[in-house]
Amino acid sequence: MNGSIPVIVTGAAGKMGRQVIQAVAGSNDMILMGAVDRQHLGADAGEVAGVEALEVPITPDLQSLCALVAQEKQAGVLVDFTHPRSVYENIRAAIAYGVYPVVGTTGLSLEQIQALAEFCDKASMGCIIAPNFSIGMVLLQQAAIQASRYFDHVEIIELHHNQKADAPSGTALKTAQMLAEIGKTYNPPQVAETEALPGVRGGLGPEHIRIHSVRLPGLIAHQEVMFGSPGELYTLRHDTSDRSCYMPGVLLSIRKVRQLQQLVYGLEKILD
């Protein structure tokens, strides 16, 4: 027990929060020390997550839990799957108490990420923000970077459940940013385009990469990167059928974030 990593989960009653609690409870080197949400207040976090009782009640008070974890011998970790409106302050609160954040909530602006990076630098503390914790998505992004050297035309389509608050997804934006970083501009215009319906061509991302968002019940998380050239299409697609696919990446991040002294953006940055 003394060698276990203390973990706080924010968004504990949400779909991803419950999955994280299951994963932490099933690991042999972590212990759930706190669960934060505004639903199921006072309920046992383990029972809400569908595992055995963990004697950790759900509370709305993140700061008290951070203060508690800060007294542990092992440095603690906050895992945040909440909402774009609250994630920024959650991260700042954790760092202020010496608790290392692992963040899956998307919707942070570039300015907010930069401000958090500076906050981490001043505190000499690690933080991992990952738009997607799936190993399969990391592999898709790496394949897309390789393909981008040979194709000049690309568009991204991301599909999520209709309870997702932000669009486009952080994963789609991250993919576009990675493709833009190789130093080329995509989709040279062939005609003077007009939109009879505003926005029908999607959002315009970096280096003229179009991103299209779909929100429907029945979806979880899906992404396509479509490359085109005369006479052929090359399509990369990743489909999520169960949120458990994110847990290896989350657990890896919990173990590695305490070794960092700065903010890292993207799961690929910590993979060996």
Given for the second form:
Protein chains: 4
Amino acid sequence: MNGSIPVIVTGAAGKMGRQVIQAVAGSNDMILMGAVDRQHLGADAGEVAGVEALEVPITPDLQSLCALVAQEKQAGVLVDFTHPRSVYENIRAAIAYGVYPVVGTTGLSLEQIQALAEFCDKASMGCIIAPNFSIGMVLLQQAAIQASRYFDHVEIIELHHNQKADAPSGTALKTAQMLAEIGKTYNPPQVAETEALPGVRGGLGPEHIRIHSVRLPGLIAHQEVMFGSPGELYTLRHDTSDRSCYMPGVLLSIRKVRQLQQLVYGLEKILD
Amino acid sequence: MNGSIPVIVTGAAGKMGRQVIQAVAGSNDMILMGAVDRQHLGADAGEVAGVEALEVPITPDLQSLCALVAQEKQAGVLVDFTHPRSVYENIRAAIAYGVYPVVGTTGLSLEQIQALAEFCDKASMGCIIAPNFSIGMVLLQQAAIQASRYFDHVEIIELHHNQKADAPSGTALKTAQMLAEIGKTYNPPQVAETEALPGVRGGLGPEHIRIHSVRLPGLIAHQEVMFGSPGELYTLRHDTSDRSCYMPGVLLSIRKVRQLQQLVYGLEKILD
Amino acid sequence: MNGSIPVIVTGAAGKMGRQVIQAVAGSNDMILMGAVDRQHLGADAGEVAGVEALEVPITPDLQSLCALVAQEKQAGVLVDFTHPRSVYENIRAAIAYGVYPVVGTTGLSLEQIQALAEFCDKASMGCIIAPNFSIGMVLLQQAAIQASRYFDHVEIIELHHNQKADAPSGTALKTAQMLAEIGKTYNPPQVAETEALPGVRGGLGPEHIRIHSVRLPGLIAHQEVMFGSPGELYTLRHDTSDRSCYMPGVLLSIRKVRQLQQLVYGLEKILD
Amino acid sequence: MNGSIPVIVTGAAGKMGRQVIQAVAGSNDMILMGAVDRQHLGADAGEVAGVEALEVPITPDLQSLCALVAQEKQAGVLVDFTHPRSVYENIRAAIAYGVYPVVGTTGLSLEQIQALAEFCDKASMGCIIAPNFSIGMVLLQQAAIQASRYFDHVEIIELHHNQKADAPSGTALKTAQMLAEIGKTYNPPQVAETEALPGVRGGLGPEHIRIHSVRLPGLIAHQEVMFGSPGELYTLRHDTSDRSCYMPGVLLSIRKVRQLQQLVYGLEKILD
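Having seen the form predicted on its own, the form predicted together with another copy of the chain:
All chains and molecules follow, beginning with the one already shown.
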């Protein structure tokens, strides 16, 4: 325990927070030092997360916990899966106390991220903000960018359960944007295409990348990027079945953030 | 050879005609008796098809061949993969001579098919007209119809090479129409869906069946029907890589058409 | 409620029993009348199942519940997901009281099933015993049997999480056995095959059907049956992500069992 | 034409040679200067390849062609898809004349490759030897190596037509070897596995990577690498339908080899 990384979890009673507490409790190089939430106040964070009692009560007070962790020998880490309203202040508080933030909460504005980056620079503190902690998805996106240099034709199919209201998925659109950044227009037409049913050829994303969204009960969360050239297809597919898939990325971030002296955005920045 | 089925092929020098001649030449219960085309006149039909010489010269005259075959002990079969302009007359000629037609040529009007059906009835002759001789595709469609009775949610994805101009594929639309005929509306919405990119949710086919068309070089011809219900997915997929895939259906039709006393439309009618 | 089907659930506190109670509570043509288990005695069955209170306490006494249900106007149904030790007596008790059994418990011997069938015959009572209540899987198996008449080449790939110790899965083996019953030997060799790594070509199931078992974390439960012939592939795939997938089959059985006068084995017997 | 790269093709009448001639003829930055084969001597290489006449007769004499190309302003390239017996001498002859070799012929021994590398070093000449010119497959292998650093569980499925005698495919085994080189043992067991059918769990490749080989008519050439961790799957798939898929890799090599001063083995070395 002596060399363990002290970890504070905000949003401790939420779905992601509970997963993080389970993952931290199951890792032998970190230790849960604090759990913040407005619900389940006073309850044991481990029991709320469905693991054994960890003797860490849920409190509403992040500042005091940061002050406590600041006294540890080992530099501490804050893992924040909370809400657009609270995430900015949580990160500032952590950095002020020398606690390194790992942030999965979405909704920070570009201005806020810029301000936090400057705050990190002044303090020479690392901070990792990532919209997606799935290592598999980041690997898929990196491999797709690599393939985009050699293939001129690509379409994306994303498939989700039919409770999902928006289409395309944010992740599929992000993938398309990453492919578009290389600066070429995909899918030069070979024939004059006609659509007998409007929409059948999918949505036209950036740089002519076609995106197709399938919604069915029984699906969970899936993304497929298909590259084609004469005589060959190269397909990258990611299937998510469970929130636990984000934990390897969160744990990797906890281990790496303390070696950084600046804010980085995106899990891909710390995959080497 | 004595009990072999005599076969005439029209469109003998075309892509499908050559395949049929290869398939007939490779079957030990049938024998090629005639080959009709306007091109390669006088050439050996077997050599044109890329198999050994069959001593059947290509001629322009279907009538004479039908008259010849009519003298055989075994009832003969005409296989027609020609052109909308000639197919109707070819079928009439064959029936008039007691030769059973197996027809893959598309473009016959409903009125023409009706007239041919009456002609068959009067002559007590069988005739098989099929828009698709792929047994795998027909099995997929039959299995999809069976599944449609138990699943309320279905989407179709069809994928073809990017030389294909029209979308959706005729076969995918046909599959959707077959599923629609059961008389229910699919995909009752669970949430109010929004499309950030128009068309991303695909084309809206009959009875709310969504169809998605992917076009990429490297693809050939593929169709996927996905049924979903809570906790499970049931997917039927058909991949075609080669025109040879239609031959089992053609050979089956050659063997079965002589047992029929009427015109049937669709390969599924003779799969029992 | 007046015309509702009275339902008793044995194994009410088990994973499947809870799902059944949720499904019955969510159906407007059935009503939970009794819940049997040795655990959670006295607790409300609805609350144990994670739905609202249903005012049905869990009791250990199936006989009394059957006697009670026997007095209802509507014929009742017993749903049994319990244990090989108790299932036989549970079914006998239900039939004796005129309650129709729907049974998902595995482990009954052929002799026991035969004895129960005779007991049903004497009482002119219906009973449904099924090793798999997934309608999608039964549809896949039926479609595969249909395809096996036209394809001579088939391989099965089943994929499960790496907590599963046995391979192949029972369902994959069952599918292979169903395909074997048609009475032909599949996969006639085209070349003399060699295996540079022993086992790479999979396990040799009945009638030369190859089966491949993949085990990885992240997988749940998947089965793929691939039929091939020159130029085409026909693939049937079933993906299960959740125990809820069995509920449509259980509810269908509850509705159909009361119209039967005999024991039937296998969900496929009631899919028409 | 003035700045075009002069290209000589050995094995010009073979399947790959013809493809290369088509690809060179279709590229506006290269020009076919010579075609070597023992068959079709004197015939026009373009006509043999199925494109228009290129006024390049097929000859048996590589040396003379190299001498001719050596007089061009632009440095020339030899593309060799021939035979293990002739490839070594062909490469030596080309280098001796200052013609840069791009080699797809397999069967060179390690000693031969080493000798050729030394020969290239002395001459400060580039040479590219690649067992697989499919850019998609090389991208898949590179992406798999990247993923292997973050995933501990992986299985490979390769699927080919049933004319293929050997299993696993050389490419699948190569992929497994590349994953093994990272120096960890994959697929730590979670349970004690049992095989009710021997081989059902596939072949055990290097470092416990499981490989499964499927053989069916209708398949062409496919490889799938599946990485799993709790809650997620990451799958890389490559489908080949046509020899044309190797041409982008050959053309890229023709353009890059003249910038090299040494022999490189593997297409991945020139993908940057």
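Numbering follows the first chain given and starts at 1. Remember, it's a predicted structure, so these values are computed and weren't measured experimentally. The term rigid core refers to the most C-alpha atoms you can superpose between the two forms while keeping them within 1.5 Å.
In the two-part rigid motion between these two forms, I145 and G249 are assigned to separate rigid parts, each C-alpha being placed with the superposition that fits it better.
34 degrees is the angle through which the smaller rigid part turns against the larger between these two forms, based on C-alpha superpositions.
The rigid core superposition between these two forms gives a CA shift for E181 of 3.6 Å.
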